[in-house]
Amino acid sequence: MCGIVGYIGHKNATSILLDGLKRLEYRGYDSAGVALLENGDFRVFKEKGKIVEVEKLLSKKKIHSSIGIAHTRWATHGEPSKINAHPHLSFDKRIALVHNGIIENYRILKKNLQSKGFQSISDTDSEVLANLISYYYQNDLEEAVRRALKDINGTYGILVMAKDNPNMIIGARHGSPIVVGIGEKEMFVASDVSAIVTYTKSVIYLDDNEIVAVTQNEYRTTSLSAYTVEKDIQEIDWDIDDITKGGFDHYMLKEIHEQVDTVQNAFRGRLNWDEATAKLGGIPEEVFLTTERVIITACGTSYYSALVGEYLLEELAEIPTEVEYASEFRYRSPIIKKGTVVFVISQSGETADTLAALREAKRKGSKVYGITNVVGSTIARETDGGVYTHAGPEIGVASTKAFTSQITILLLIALSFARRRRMSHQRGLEILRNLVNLPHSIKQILENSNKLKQLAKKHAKSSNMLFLGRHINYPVALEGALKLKEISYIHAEGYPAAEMKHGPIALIDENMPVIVIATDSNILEKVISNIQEVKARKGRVIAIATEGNHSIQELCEDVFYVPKVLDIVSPILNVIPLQLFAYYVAVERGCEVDQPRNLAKSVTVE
């Protein structure tokens, strides 16, 4: 979504600024600005567009300034504008503001502030804030913040300056992330580490209805209701590096490419070779052992990782499971019953619908677990335990990496409830066996991208594609179709194979591609079943199939090969030519891969 930096020190707050920004593009946005107080003035410069036209503006100035905000937009309430972007300054100039989040009452309070002579310029909510943080504001920016706040409903993440305060920072959070950054003599403040790892690994994070005061040397936080709340400093694990493009055209690229490691990142040491089984230390052994039905909430390709995890578990450990997307669960009246877990999936931890979710299970009763790729998120501090992917930061809005390592952990979590109930030794020695050899069979893939590139070439105009897959890959089907809509603008469906006939079938004819994923399986006779209705239509059908299988081409255009594995693996390695193939299709298309538009990386409104 949005993206805040904020800066104080003894350094040129303008250069962090926009450094900082630029970090962060990968979130998506539609404008940009900074606010930055120079001589007891506020000196703000945004634009509509792309980070590069405020840094135009800034070129032309020469601003001494050792303390500012910034922000990236996501249009929520006010179409994309130079006047809708922030930072916004109060009607009377004393107060500038980024927020990231919706204030849901603003027309009641942009009503009563204009009868006290508070006025709003822009459309968005956020202007609001900024007005109501003046209107209390009496010499204490923090006393003025906590009571705006405690006027509101929604969500924010926030920082304010006060014109007569060149001193202080104020953050706040309720639903959307601020980290801290602590730095020698200097202090950072942003929605993600990655603003600011280039300065400090040394971070704190805000829980929601905290407030920090910020200043050059010192933070403090506090509760909405001025309790101090001691925080513990956490280090990143990691650094600027793994947030470059690392030599490849465009970050997406690169984490297909990374996903030889990360998917052996999510078992490196999680494999225990006596018990055939996995050891997932943030999962209590009584899970395993007493659970009786399981439920997954998640959004966007998390959503599809959690329904493959569905197929796990009810074919591996035989636990009844279901799987919600995390933005109707929490308005539904679910049921959680004694022996039911719910797994809450994101890679960020910062979803604000899985985020929901996982408090409204609680609400219920549930023991609630997350799968998270951001150590320190809000995901992980609030669910009772959980499993880490470490697949490291995901830059490109269009998540793959983060795909295959949350599938690898769904994997780990359905062996250790087989293992503790039906499943055999040797069975259980198998799938670990698999499990070691993907990074190798993901290598391969890799290595024949050319023959993905030519298909994409060949491809590229189609205006509609359909994606088929059967069982465990109908939800890799899914995903296939959803990396080709976000980067390439085609019309794509992903469908049970067997569906077709009951209605997609009538759209098949010599002009459509439709992609199936035919490898080895007990059911692969139904799949050629499905793709001879397909052709016998005039599809261009091509298929995703095992080494091997020579028969299939007859049936296909195009052909793509990947190594056999287990059945039950095969979605880790049926999933990387569909990337691959919705990255070369884009980039044919000359479309904006690593920042589609009207798409943020990480959703953090409703």
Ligand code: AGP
Contents of the next structure:
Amino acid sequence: MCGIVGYIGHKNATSILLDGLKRLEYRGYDSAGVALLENGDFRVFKEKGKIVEVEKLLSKKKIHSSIGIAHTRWATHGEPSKINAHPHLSFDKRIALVHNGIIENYRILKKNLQSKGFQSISDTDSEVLANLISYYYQNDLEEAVRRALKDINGTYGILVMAKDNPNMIIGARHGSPIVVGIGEKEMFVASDVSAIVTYTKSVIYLDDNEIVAVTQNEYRTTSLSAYTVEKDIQEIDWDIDDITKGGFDHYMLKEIHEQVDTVQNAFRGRLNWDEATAKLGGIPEEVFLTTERVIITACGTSYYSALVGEYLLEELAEIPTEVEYASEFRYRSPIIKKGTVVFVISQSGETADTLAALREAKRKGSKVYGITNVVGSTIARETDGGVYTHAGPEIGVASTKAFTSQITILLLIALSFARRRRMSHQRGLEILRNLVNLPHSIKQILENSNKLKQLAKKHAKSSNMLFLGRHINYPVALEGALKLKEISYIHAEGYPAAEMKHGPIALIDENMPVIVIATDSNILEKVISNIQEVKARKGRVIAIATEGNHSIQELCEDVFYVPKVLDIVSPILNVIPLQLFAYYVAVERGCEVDQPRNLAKSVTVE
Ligand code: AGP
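Output the form predicted together with this ligand next; the form predicted alone has already been displayed.
Time for the whole complex; same chain goes first.
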């Protein structure tokens, strides 16, 4: 997934574009570039590496331009390099383009264009599109873009400028988001609102197969077939402070600490104490009454929260539930019969595989409901309804507050199902009480962060780690392993604690830290047995245990205590020490915590 941003207005474009790129850097950061139109000519500055490299280039120049486009890249075609960085100019230098997405038929297009004199100098599919637009360009840029897009297969979010038209930027989307910010005698176009919110809160979102022609004072949205499309102006409900570090060293640490509030935001206004249930307006009542089977599909961390949802729905509401990786679901001809409802979970609301799974489920006739964090995101807009997590922008590439918010929403959904079926009023109240006490418990865990910092220092040089959990905390073990590997680059695996003896136990020795989620539950004794199996092989056990369980200290090298809470709610708490542990290990190892190598915040390519 890449970040794109464009500006046309009355101010100097350079600083606005660079600021926008920095707000989008979490979307991809292996190379970056800016194209400005000055005195009828393109001035292009691009470099491999972070945006600061481009900033250095521009700091040596005095460019007077109030129109430009910019790009920060997560490579799909062509390795990260200066020549493959965007913006790309057409061979005849008439067109400048930035692109987020994949053009699947670019090879044949490249060959045809070469026969017409349009050579490519990079390895990218995006440059081919710039050439194709130039090939069609007479003097109507919007028409040239429209004709070129009809020739391509694949996904795109693009911004295009023509050298001889300094008054217009064309944007278009199919599969990669484009949002237009409406200012005073200035317009902004970007991949997401974080690049725009400093300047305006009034935005419109493009849908697939839509084109927008933007000038300094107005915008016009049309379909690929040139029909006018009316768009509602939406107001962004957060501001730039939400996407600054707020005194923390990294966004990830800030977002871990935000969980005191974000878990509360997830259930705020959604609790019905009289009925001991939840109020979820985005999901029709009939869904809670008629659903016989649930499928949840997602990717990455969202997939792990979905796994927690499976335990919640089956244990609380006795509804058969299956969880599928979106990338598998979309290709395996899933059986979806009457009475089945599909949920998709996505923090960004733009993950390509999850969006494709959503569309496949709808194609099969199912209603699809979303649990997403970004209002107006593609997934949010294509579902039949759903629940926003209200976690605020999550900038750190490693997902943290989104995970705990997703589980909170899944608990509310399970409670809504359960209280319409067999769960007692009293049990419902017990769950609500545990839920509303969570922010206080999270605060207590955060106050003990230093213990995790020490543990991280102790184990930061490990090459491998195992994370073990049982039942509803098995997905938390998976998530803890993912956090560690994606930001510290240490190989880590999550396993059901009992499964460890069916193979992974061969890995256990005095060099293997094993983090075990051993909080109070009716299977705690089983987890203790697994700890003893690890200890018997000199494994170094770090336990996450419930306050008051002193005996576990005899078995483990280290114990981190969390407040006592209902087991069914414990994943929301138990993941937090694992997030902090992964964070401090990555810091100890000098890793780029907020922008881990090879990763992007939201994978909008397949
Ligand atoms: C989680 O830390 C990762 N960044 C990644 O696995 C992420 O959860 C996954 O790409 C899904 O993203 P989404 O929730 O925005 O769909």
